[in-house]
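In structure tokens, the next block holds one chain alone, the form predicted alone.
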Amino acid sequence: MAGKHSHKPRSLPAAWRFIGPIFKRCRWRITAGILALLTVDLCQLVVPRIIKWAVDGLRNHTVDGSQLRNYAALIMLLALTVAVLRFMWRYLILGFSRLLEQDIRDALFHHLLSLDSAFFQRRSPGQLIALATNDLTSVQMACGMGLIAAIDALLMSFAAISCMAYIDLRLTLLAILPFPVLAVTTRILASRLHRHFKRVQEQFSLLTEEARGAINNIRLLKIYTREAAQCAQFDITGRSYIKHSLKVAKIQGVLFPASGFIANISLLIIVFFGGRMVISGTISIGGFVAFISYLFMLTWPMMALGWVSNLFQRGLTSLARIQEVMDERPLLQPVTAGRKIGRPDIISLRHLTFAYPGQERPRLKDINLDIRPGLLGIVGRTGSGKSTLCALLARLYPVEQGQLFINKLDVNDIDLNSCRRLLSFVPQSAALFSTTIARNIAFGAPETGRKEIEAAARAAAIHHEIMAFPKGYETEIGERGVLLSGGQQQRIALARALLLRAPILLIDDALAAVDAEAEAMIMAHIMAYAEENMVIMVTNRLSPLRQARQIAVLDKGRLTALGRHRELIAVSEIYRGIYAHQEFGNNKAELKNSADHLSNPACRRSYAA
């Protein structure tokens, strides 16, 4: 279901479930890296065998110069084996660690463009990005670095602690004593560690968020002189997040000399009853020297297991917070077996009521209405519903069935993106990219050559002042399109709208920063393109309306009134509202006038004729 939001951590086998394919397809290559690992660890082993004979012959008097330089040959071998091993592992396992955190990316970003606009108004862009980033790094780095130490600390104490009972068991069962105490404060501190880097993530993402929109509102915040008071919000959310980060480095302070102490004390113990059994006899000289060779060994894997500890729980942390948005469903499901659908000649409404997910009070109640080629105005007061019918015929929610047709065709029976083709959609705020003015134009069409984009600006009326720019159509608008002003990035939107030729225009008030000489000329080409097409527009200014071949009025919901311009006049009150408000300005008195002189019958026969 949409929505979810589990803030407990997921368990070993739901995160296994998640990353298990990836695993399952690297399995050669990760199975020879763990071969090569283990190699290594085989040949470390092997090394204080060879001090041990050598420490023994020379005590006994039973080695020479030449074997002592062959035992030195040997080593070097050893050594040089495991030079080769050790890049074959690294470039094996953090090869795959790296292409793990390549597949999760994508997986996200496609999960990301499949989700509906219901989810993105949730969730914060910063949130996202966070996840792409440090969350991902925290997984990369558990199937990582951690696999390998988990792998590593696991062979290497077995084999340690095999060679240790080799020479002498009840040395080994000393030396192993605190292990138990070591497990159980490892234990302690991991679930703290788990719910402390939780809080980190989560700091992180908020961090990001705010980093973000100071950015993409700069100009808006010099504007306002809210530049210290950013700095000091921004401060506020970052000696948190350092709050929550010295919580987790004071768990990992106490995990590294937590595993050491207890490594020294298995130390203590050999040196102290070790040193005993040699002078009893009990064990060599060179055993003694090789047991204390292979704790040293074995001092890496405790050490390691609360780095390791450390690393899994805060990739647990992540890959749950990953989880938890790739569990999440787009309300607006995608019909598998949909029927595609040709030009339309008839968009019905009937009865249509809609509410946005998680509200209760419907923003739009049982609209009747059928839309034809040719233009069709919709107006109303602020709230009444105008750009959410927009979204609504732009697919971008769903609507129950029996309540939107295309072609007499429910559209929850008719392919996605079938339908989503049809149109062309200019929304209030302009969305543009940060490359250049040619490329935004033709973001639908990128195939599509420079006199169809240039057709499409001058249809928009915005060819003239690209055509200014020293580098034209190749002028780089920046983030959001801060170069341009707010009316050349409504007619930049709309020539992209334009230039996909679709039968169906959507343009929710995407004029109101347009001056009137450019709103006359664009409304030309509008006029011309709705003879065959269906063009749908939302606006507070009747003038572009006057030719419209039918205006819907809108009032909290509900579509109140139908018809053209004149006849409006006559019969909608608010339609007539706007209008004296439009014509005659602020000035409550001649307002009021105004609308006593439209009220009147005699008037409105003047205006219906």
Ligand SMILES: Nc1ncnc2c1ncn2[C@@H]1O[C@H](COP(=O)(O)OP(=O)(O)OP(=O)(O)O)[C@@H](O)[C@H]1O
Contents of the next structure:
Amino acid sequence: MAGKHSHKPRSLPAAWRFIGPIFKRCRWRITAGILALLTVDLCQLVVPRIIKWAVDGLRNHTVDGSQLRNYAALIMLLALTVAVLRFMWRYLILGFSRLLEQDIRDALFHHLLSLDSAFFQRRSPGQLIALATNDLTSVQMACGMGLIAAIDALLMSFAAISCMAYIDLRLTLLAILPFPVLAVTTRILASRLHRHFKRVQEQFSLLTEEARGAINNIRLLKIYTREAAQCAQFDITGRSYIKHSLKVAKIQGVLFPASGFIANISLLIIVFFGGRMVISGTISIGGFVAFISYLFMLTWPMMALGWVSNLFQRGLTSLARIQEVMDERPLLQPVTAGRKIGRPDIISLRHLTFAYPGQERPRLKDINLDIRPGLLGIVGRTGSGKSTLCALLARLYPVEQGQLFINKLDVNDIDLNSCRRLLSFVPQSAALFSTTIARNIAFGAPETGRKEIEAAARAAAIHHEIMAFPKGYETEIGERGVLLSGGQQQRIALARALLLRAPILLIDDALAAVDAEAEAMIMAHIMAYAEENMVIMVTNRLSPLRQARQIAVLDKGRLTALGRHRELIAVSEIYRGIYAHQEFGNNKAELKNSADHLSNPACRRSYAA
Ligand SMILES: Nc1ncnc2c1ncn2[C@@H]1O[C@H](COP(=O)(O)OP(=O)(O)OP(=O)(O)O)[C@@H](O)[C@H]1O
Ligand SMILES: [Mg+2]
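So the form predicted alone is up there; where is the form predicted together with this ligand?
Everything in the complex follows now, all chains and molecules, and the chain you saw is the first one.
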């Protein structure tokens, strides 16, 4: 869960290593934006000086109407320049922050696709979505508005203080006296703000996850009549989200008025002391008016500094979360320098032992097996490790050196993608995309023509059913294939694998929902295919395996028997058990014969050998 991961902001250099290159690439855009911003600030600083000249001129009767018009025209010109340049910097810098967001999002997505299932078991989709939305927005805000506000605030405060000091140094020192208090207050409030903001993001990811889970399992929810309970749970999480959001709003609500209040104390000081200075003639009225204008200019940057520090902190925290994922490495590093491999003649398992990452207990133990072209069946009770074995053959998890070989080459020395391309895999649960049937079948080779797609569908005994849909192969199958029956989904997943005509075809119990007639058609195709290729078929329906070259029986992660159907009936209790359950009634005679056969001592000896 979210709480397990540390979200400490990383050091600035670490953050810079990550986003620095994007800044470097956009350096001209950023420079132009900052220049526009600086010019805006400069123009703004000139205005009070013009007001000073005008006020002092009016008081001393040294300006006439045409000069006043000139001052007014100058102020207009400055205002116009400010308007144009403000648009420029917003366009340039905020545009940069969007480019940065896009770059990080792309990098994140690219990286996520390189990670393997072990990672996705640890991180929920909700967490990952929050990363790509909330966290990314924080980073974008820090690098866009944050950057602008920081530069603006620093520059404006420095310039305004300088201009004030130019009018009168003592008055300036008095006026900025409350500002350290302002800085400390904003700092404290900003850190509180940050703490609650973190909670808000965690709650948001929880909310997303709950909504996703409920929508994905809507049927289940209805059947178990859990809608009300689910709504109540959603409401609780929502309330917690709002509670923290309100805290954030409350602190923000305090932060800005408190900053404003402290800044107003400065105004009080100026009116009091500055007014006396005007009376005593130490400063002119124009200088006094300009001084107050500068003070107003100073208030925003001082508040902004507090806000910006918070924005940066948020951005850094979010960036740390993103970097944490970016630092994840796939368990299976693609051995790009590894050997490419051609058509496989033999896959050898040598004392293959495997435990899932982070687990002690091995799920496969000491398996020795040679797989050659032809049909290999894998049977075993539920949880015996059949799917685990498939996952290892499909190179989804790391295998120790010296345990799995293709053509006598250790798989760890073979280029990962070249290895995976040897194989097409029909997983146990048919995973389909919410697009058309044709695109689902052609997923592994999108450029495939309709003819091949149809041939694959025929081989999977689904062509006629597809043609019966009004839109045929162009039928949209809905979110994860909900518009299809279970058996149809399985056969489309099978067609997708058959289309690739890979030399190794791995089918993990993927025909369980297919009826006997369709199964017979599919098996006819598979048997023909197995004449030249390796077909590894996990199933607990034994009828298709009668023709298999070999059948491996797994039990609690061990290979307990290997042989053909008739042999296994005689020697493997587990196999016999599965067989008896399935074909009870039809095959009593066969079972009895086998038992008689086994009770014959000569026969027992031959199996033992
Ligand atoms: N991703 C995983 N992480 C950790 N343990 C797992 C994982 N997948 C499976 N297991 C465990 O490994 C063991 C073997 O599971 P596996 O899925 O290989 O069984 P199976 O023979 O395919 O069963 P079934 O016939 O029900 O499909 C089980 O005890 C299971 O709990
Ligand atoms: Mg399984």
